[in-house]
Amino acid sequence: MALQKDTTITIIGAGIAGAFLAILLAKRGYKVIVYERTSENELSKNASSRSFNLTFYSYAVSVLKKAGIWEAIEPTLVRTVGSITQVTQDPPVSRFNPTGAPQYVVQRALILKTLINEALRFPNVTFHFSTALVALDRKEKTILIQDLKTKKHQTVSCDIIVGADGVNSQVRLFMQQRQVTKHIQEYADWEYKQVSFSPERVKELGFKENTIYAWTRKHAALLAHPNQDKSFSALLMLPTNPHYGFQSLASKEVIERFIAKQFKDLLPAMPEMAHDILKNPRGQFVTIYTEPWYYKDFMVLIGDAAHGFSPFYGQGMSAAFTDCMELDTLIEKYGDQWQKVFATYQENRKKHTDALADLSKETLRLYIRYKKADYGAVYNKVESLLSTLLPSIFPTPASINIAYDPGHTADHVAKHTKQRRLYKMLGISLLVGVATGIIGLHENITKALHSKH
């Protein structure tokens, strides 16, 4: 279909999916003009300092692919092997990779850098950086920026606008205006602060290459990925309360009784660890379901700003991806036909996002619990060891499912909430709830023996 290469996109945020849109529509001919309200600078160390590092699957992969920028990609990555999770100060627990499909984690930071560099290869595409949206008109179709650095203000006219501005949208709040607006906002009641550990410091404390590690305590929990100069990056993640969150650790002294207490053999990092627990800013869990995503033919929401959800299940980065490249089929075949773009670029998103946002916080849970009695978890076990030894009559759990095709969440969930039906005519959730029983049994009787030593 025959589209107007004169419009010009509007995208607000520089983040991985304002990147990542900008190339698509750069590709299809449109001038593409992003602004940003940090510096350049400031994004790639806010991206280094407060996040975390983003996992995804093949599914991405092939995404990267189909918009020909792997290649550029690929060296930012680090294919994991498997993971090593302790629970309690039990002995720890290896397992390779549970979906069965390639999994990668990079740094933020790493590979947001290399999607902007990517857009900047094409002369349609202006980043801005340093530059606030003030205000929004919709009837006149234009903005009011700021430059943040000369304190000048600036209308600038726009055809289309994308708010790729994250969960706190700005975009989001003046296309919502004056519409009938659904829109919860839910925050978990853990936050986290990111803490690294150098090559060198990795080596001494005997980290394998290419694993995921995982610390989960009562009232901690640590969750460390590797980087590609081995080095590892990690979530420490602690209640929102006085006594046992951020609050508390006010000192080294304190922290290094905190880690004595809680991760007693990543003593040797103290210093490490309680440098970073002070100085960098604490993280929130935040859980986004919004509509509408759209206003008319003129603005629309993509990634944090119309989903957010915590990253625990591990495709928060494919959601954004699946967003940009959903809009992409559609103006494909719908071409300017923009209202009828955004209407169907929602319908066909919205509800997957919501499956994925849901699974997210289940998967925080039980990244979460400090017991190896876990009803859901021990289900998840037995459902995977059961479509492993009888795959005809047990089919593949929907984690794998959802990593190969994230896009169709909901269908996954769906079909996997009828398996369970029939699991339980099976007696199957008997069975885990009894070998959830005596697991617990177990470890009481393991910490009370325990206790008297």
Ligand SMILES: Cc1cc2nc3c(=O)[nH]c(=O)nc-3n(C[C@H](O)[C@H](O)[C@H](O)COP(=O)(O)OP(=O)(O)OC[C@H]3O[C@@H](n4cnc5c(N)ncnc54)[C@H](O)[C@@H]3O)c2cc1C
Given for the second form:
Amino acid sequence: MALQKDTTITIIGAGIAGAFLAILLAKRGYKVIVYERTSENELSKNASSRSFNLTFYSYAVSVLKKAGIWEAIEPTLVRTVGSITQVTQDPPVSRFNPTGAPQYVVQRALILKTLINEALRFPNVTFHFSTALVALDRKEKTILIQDLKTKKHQTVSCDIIVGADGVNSQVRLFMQQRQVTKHIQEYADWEYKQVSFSPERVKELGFKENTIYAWTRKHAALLAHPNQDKSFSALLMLPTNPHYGFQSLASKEVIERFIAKQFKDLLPAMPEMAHDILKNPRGQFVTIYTEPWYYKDFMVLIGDAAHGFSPFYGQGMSAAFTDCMELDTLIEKYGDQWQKVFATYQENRKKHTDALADLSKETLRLYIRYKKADYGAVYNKVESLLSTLLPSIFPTPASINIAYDPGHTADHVAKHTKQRRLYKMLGISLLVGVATGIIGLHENITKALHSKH
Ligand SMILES: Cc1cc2nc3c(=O)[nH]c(=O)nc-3n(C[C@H](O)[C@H](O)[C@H](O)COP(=O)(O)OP(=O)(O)OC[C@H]3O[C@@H](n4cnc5c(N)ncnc54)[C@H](O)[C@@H]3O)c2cc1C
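Now that the form predicted on its own has been shown, please provide the structure of the form predicted in complex with the named molecule.
Then the entire complex follows, led off by the chain already shown.
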């Protein structure tokens, strides 16, 4: 299919999705212009409030290899060896790679800087940092952008606009105006702040290298990821209610009491934790189901602008990569029939990203639970145990299939639902219910005994 290489593609947002798509489109010979409201310096700062850690699985590795940028990205990654989780104040549970599926962690700023540098190797790509989209005229095919340093506005004509501007996408708002639109935007009743542990503090706390740590409590949870420089970056999560939420942690004294009660092993890190809790902004966990993802042959959404997940299923970045790969494949197939490309892209992708959004919500619920006796969590463990012990009878759990192949999440979920129906008929669901009851009873008795002493 002949391509119109004189078409200019304007991408709004140089996040993971925007930067990666710029590479794929540049390879195809398109002229690509990216507008990003954050400054280049801020975008690549690890300490920036936007630089949390991203975990991902082998699917993202295969995509990066396909795009020819794995060699550049690999040095920025930590390959994790497992996790240590402590639910309530019980002894921690170690899981050192139970599935064999490799998991990686990377600081958002590091991978983003590398993606942008890779995109800039192409002469047909231009990035404008500190430049925000302020308005968009679908009819005139123009955008109004503002240089945030000079405050000057400029109207720019566009052939194609890609909205890669994240969960609070402006492009999405302008695009869906006066179109039949379905939009659900849900906020979890937990929030987060970023907390960092320096390499020296990590040594003092005795954290193991390349290991993910999680502590879950009734009214708090902390999830820490290792970095290459031996520091750890963590998300402290609290309920949104004023009693247990971040509003209640308004002074160093209160924070010290909070850490002593909830995470007493981390007390040596109290000065840094207090500093970060008092300084860093609160973040929300947003889930978005939205459509349409495109407008005629002119505009399309990718990444978090098209689908927002809470991060606990670890698939946000991979979903953004899959969007870009799908668009790339469809451009290969349909060339410059943009409306066909965009409509097929939404058709092929949306069911899978909706399924990922559902799974991410469920995983957030499992993360913040403070009881081991959770039917869903026990069932997941039983399934994974059965498939390890008797792989010829019990199939690989859906979570592992999705880790390798998130692009077909809805299909894996459908298969899993069918499997669960079979388990129900075999009496496995009943056994899981009984096991959950026994674990719950044990938990309650242990709690009662402890409170007597
Ligand atoms: C705390 C947290 C933890 C996460 N953990 C994981 C994880 O472990 N694994 C995983 O796979 N995913 C994770 N994610 C999700 C992941 O970060 C995203 O799904 C992924 O990065 C895709 O991002 P994106 O490029 O679509 O959007 P973003 O990364 O949000 O990028 C959008 C860009 O657009 C820019 N922009 C916005 N508005 C404008 C405008 N008007 N004009 C110009 N530019 C604009 C923004 O400045 C930003 O740079 C996490 C997310 C959060 C918040």
